[in-house]
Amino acid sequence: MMKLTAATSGFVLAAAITVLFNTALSCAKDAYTPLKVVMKSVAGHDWTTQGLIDLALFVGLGLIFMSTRAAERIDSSHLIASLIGAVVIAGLGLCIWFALV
């Protein structure tokens, strides 16, 4: 089994929140007007706001994780299932929010 340094498994488990984290804001900003008004106000356009914010997360959190060595405790497999199941979501779950919407 191989082991993941603190950074990478730090960085996966940020990736795999921040994906969630985008999908929420996603469906957030489409059902709430007045949240996607602020968004497009703070850099032009709510996706590029959206961008920044998700940019934020992932390198705040995965600074974080690497810094405690939290993820590093959790199974390199477990690690990237997590990753993989999160895209899996996010991508169902944008197709479902834009189908309905």
The other form holds:
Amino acid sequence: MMKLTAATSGFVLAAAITVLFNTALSCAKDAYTPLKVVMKSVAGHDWTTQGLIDLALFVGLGLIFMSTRAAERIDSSHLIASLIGAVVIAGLGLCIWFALV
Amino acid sequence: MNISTSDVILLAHAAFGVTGCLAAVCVFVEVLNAQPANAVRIRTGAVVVAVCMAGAWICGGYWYVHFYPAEKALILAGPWPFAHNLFMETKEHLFFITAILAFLLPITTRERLYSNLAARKLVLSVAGLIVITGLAVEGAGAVINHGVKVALLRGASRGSQ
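Okay, that one was the form predicted on its own. Can I see the form predicted in complex with its partner chain too?
Zooming out: every chain and molecule, the one shown earlier first.
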């Protein structure tokens, strides 16, 4: 298999980290009200703030990984598996959290 | 006919989401048969996915912040409180995952897909995940809508008695 470019591999790794972070932040603000209050004060609604944080994290990490070529060293099949695994864990994590809490 | 701004925004949100999912299916199918001839079509499709999901995000976000609180109160007082507690709570956060994947798709389709197996597998994975998570979000939207409906129906039936 051919390798992925630095931009692609960098943003794939950034996406995997961002989706996991999104679930962690969702659970954290749901469990810890002061965090939700702070997030609400930033952009008027905690959900809006979370979206902006996710977007900034994805773009920021993607650009960092692209410039440092950090993700390019990871095998492409491992990178794809990481993204799929991250989305499955993040999606199921959200569902289980809100089903139980 | 009385169509409110809230209705227009909500329907636009759902329409953008469905169109984004359909565009992701198109990208998936095109990548299965990736050639130099359909490279532009694949990249255009990926941009359509990203634009549609951005539209769904903006419309859905505006509606959620400005109009949903009234419906939330109805749902929580009705017979299907889980329509908010489980389905809306999961949907509003799961959508961010779909959106991030949608913004990733145009970046991944910049690779030479017809000659790069790893890139093809990546785009198929990203497009497939967009379809799966997008349909889950759409389905959750239907449950939330029904949560409002059963709450209103119960209120109406009590009023008629």
